[in-house]
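One chain comes next, on its own, written as structure tokens: the form predicted on its own.
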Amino acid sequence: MDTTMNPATQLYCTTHPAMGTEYSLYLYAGSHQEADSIARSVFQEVDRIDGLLSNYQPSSELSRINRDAFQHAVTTDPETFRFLETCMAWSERSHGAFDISVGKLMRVWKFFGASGALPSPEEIARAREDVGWEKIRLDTAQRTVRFLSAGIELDPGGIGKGYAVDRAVRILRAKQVPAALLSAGSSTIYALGAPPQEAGWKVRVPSVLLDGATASTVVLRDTSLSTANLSEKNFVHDGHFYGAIMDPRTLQPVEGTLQATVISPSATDSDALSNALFVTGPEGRAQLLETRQHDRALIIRRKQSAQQHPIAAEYEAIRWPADVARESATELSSAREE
């Protein structure tokens, strides 16, 4: 759709289904020709992302990873093994709260292609041996990537859409787009630029408390950002709630935190902390973000001890613009009075 602004400075939006979700892409253009063309770009990027990265592709470079890694050193392109060093070096930081090695734990818990199931406490023994960032071994030298378990498997999900959403916005930075929004199905969206007259893009982060609920509403500019919650995969066994984001170091579904939203220049930089602020506790959230003065966060937890998908929370505000915080906490105290 477009606007009835100047010709130089109309609002076209795309979308493009890729990587498990919907890609939509706001830009200002001159022409519906010149935002078609851009668009064709930036999706095309985003495709070549996928085919390198996708867990379910089998033809994936990602998947040829998985297949071949245990049974000997697999040489991988200079971009896929970059981007394993990036998931390295944040299961390093976030001290395996972050874990690109998941794969299996997620096949266990169905939550691969699916909605999810209680696995038996058999499963998830068996599990243990397949999953921890510790047993893959990357070689520099040799751009090698090298198993140390059989059964380790990749899986991009905590990462993926945000280094997707950094190349594609590289293709707008080249061509010289002025001001634009990619948004990966909503969990990650870079703002580039900003509309005319305006300080920046302005967002809307959804709370999980309520279904139309609105969490905060940030300005963004040249910068990202990405939120890790429970609403697109769970289930609820025997009254008790599971989502599908997982405690590596536990090989269980995290309880307690029900949003973790982070701004930060990088996408793939806001989408791995998410997650990995998701899984930690506020002690680790503190630690994690110490040498990050650029990065902000809001956390939304878990107030009672119930089980069931609650309503009653609170939310944790680190380095978060204050006056959103503000609005955050009547959100969420109007949620709660409901």
Contents of the next structure:
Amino acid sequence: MDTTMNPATQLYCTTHPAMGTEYSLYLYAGSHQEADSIARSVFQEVDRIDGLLSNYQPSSELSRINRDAFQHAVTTDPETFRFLETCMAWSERSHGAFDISVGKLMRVWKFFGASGALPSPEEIARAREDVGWEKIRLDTAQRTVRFLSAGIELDPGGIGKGYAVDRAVRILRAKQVPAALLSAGSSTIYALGAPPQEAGWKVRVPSVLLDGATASTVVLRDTSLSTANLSEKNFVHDGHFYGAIMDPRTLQPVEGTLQATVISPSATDSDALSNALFVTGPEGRAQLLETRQHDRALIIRRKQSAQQHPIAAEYEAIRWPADVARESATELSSAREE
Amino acid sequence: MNRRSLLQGLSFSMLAAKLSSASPFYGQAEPQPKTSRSISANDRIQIGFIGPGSRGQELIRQLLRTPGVEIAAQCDIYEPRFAEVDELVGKKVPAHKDYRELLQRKDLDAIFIATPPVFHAKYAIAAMKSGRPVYCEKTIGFTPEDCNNVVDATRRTGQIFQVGHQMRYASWIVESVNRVRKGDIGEPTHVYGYWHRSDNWRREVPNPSLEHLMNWRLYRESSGGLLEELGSHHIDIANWVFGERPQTILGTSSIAVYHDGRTVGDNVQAVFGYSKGRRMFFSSLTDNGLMADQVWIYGTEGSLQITLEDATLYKQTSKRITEASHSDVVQKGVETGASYNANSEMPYRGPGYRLHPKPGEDATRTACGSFVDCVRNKQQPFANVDVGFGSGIACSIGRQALYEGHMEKIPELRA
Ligand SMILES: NC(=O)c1ccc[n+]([C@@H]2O[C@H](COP(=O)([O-])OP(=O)(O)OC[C@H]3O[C@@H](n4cnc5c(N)ncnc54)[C@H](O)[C@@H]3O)[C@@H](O)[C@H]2O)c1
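Next up, the form predicted together with its partner chain in place of the form predicted on its own?
Below is the entire complex, every chain and molecule, led by the chain shown above.
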């Protein structure tokens, strides 16, 4: 069968486990065979990035850096080095709200390979030494990484999936796929082109308050969207809710933010920025977004109401391209209050 | 000197030098290698790379993680590779379409060769003649003649030559072989290796005219098939364990599944004969759902299993079965009852003793790092040309045996 005769009008779908989540790919292709072959290359690339940056695989380049970079400067390959430079740039830009050196913190709070538990104050105090992007030194001329503290541990959780999506989208483009949607476990999504007769791919941003409800639906084309929220890993201790997104500056899980969603041309950026916005306070958010005129954000925060009711929310939309259903949340909170 | 303590705490290049002088298998002392440019301690080693395809790019990636190395030139007959290499290296790497052009450059300190095997000997010999150390993927030659010529050229030029048998640099395999040679499983008599794939071993080709360039592994004129591509690593382990090269090969190969135009088999079984009745068996086929790559070493007092991730040593239960009895069986008598015991039908070896790799160890990175050390320190590598000859000659003669279906004698190194 000559596949060049087949316009890419059939939608195919496939999934692939990687980076502790499931990647989904929707793509238009001319035949099953063509879709299979494209999907294989896409997921091969995702696995390659996982093999490069995973902090769960001891054989990854990132794990090697984690093991050796305090002992001596580690020479790394240009791709890993550029990735680390990007991470450092986001730390600088966000004044440390985004920080891949939170590895030790994730361990202390038992979020590494588990769903979290309250550490002792001494454990937290000890982690202070081992966290902080300023303790990571990159030498561009030598292409080396060096840690200034023995306990530094890099955790790519806030940017790695975005980077993998960007790299995988390069493959889709190189294979001239006209329309595809790639989702890294739904936290980072890239919309390539648009389905036939559509303006783009529809992505629903959930309401954090009401299961199944939608806060906003956006239509995306050739851009990415990432969401940071606490649905993945969290625990409740003494009636208090703790989520797995850390404020590296306070060494505590972030309080107050419920969800941050960002639309940005680069998935690496939307992933990092959604996490930075989740962590940082209102002034920090304004400052961060001011310099990023192409990026859009929708942030959902817990309302500081008089009765401290946990389920009232406030929405902050910055250059957000669609309506936000604030009512549903308000209705819900009043309904529950009865 | 105890070989195991010798291994501990030594860099691989020191190890390589010591092993090569300590073992009769690693050949006679060679003249001091010469390089075209003198390299001082702070110089970055400038590497010229021939054939940066799939394996080649993996080697480049590991070289980029090695301190003090520069990928300074590349050569390939398929031009799209150049952009791939530039991307990997993060800058434009001067590109040549002909290996002779690359070798003419005066700024290179060492040459890597990862083309399909038919070109290995020719390119490696030319590179050594041009005064450069060579890292050459396995197998070192395609024909018996090729293999001999590479050894000749290495001896004549006194060049550093390393073959792509990175398993020689995997800590858990090094330790396995040392334990065997120390006598931990008695006398090793058999090495059984299998590498069972679970795919068609075919690459997708962007355009039919590239079939032979990209699927060179599937055609007899360019490939020794599964025996050469996968078996060579296992044959090398057998050579290492037995301390010699095989003398005979008996083999067979067929196409059982993939009648798709390929001319090499999609499955292979081969038996290599060593001195004193010792044997190495290799099997490869295309359908498999479990661990794909294993080597078992059997000895008179135990066995050792090597995988790509670890190794496990199994000791036979002690041969002495009686001991002095102090029980009161004579006074009290014995009891009668049911006799069936499922465990005694099939004696189980027990859990075995595990040898683990160092965390995150990558044998290819170690092999590349060690080669770079050898270039700096002007030493012959551990996986030297004799090692390359051992697997190369076995595979090139083996190819004939598989196709013709009879036993072939494997000749000695040409005098
Ligand atoms: N040590 C190992 O574990 C290991 C693993 C895989 C492959 N290999 C070996 O590496 C070699 C390459 O295998 P591969 O899978 O990378 O093959 P490949 O086809 O992916 O790469 C070979 C490259 O050489 C180029 N080439 C072909 N002819 C050439 C010529 N005359 N001059 C210059 N370039 C030429 C090709 O265009 C291609 O880019 C083989 O010898 C193979 O046995 C070793």
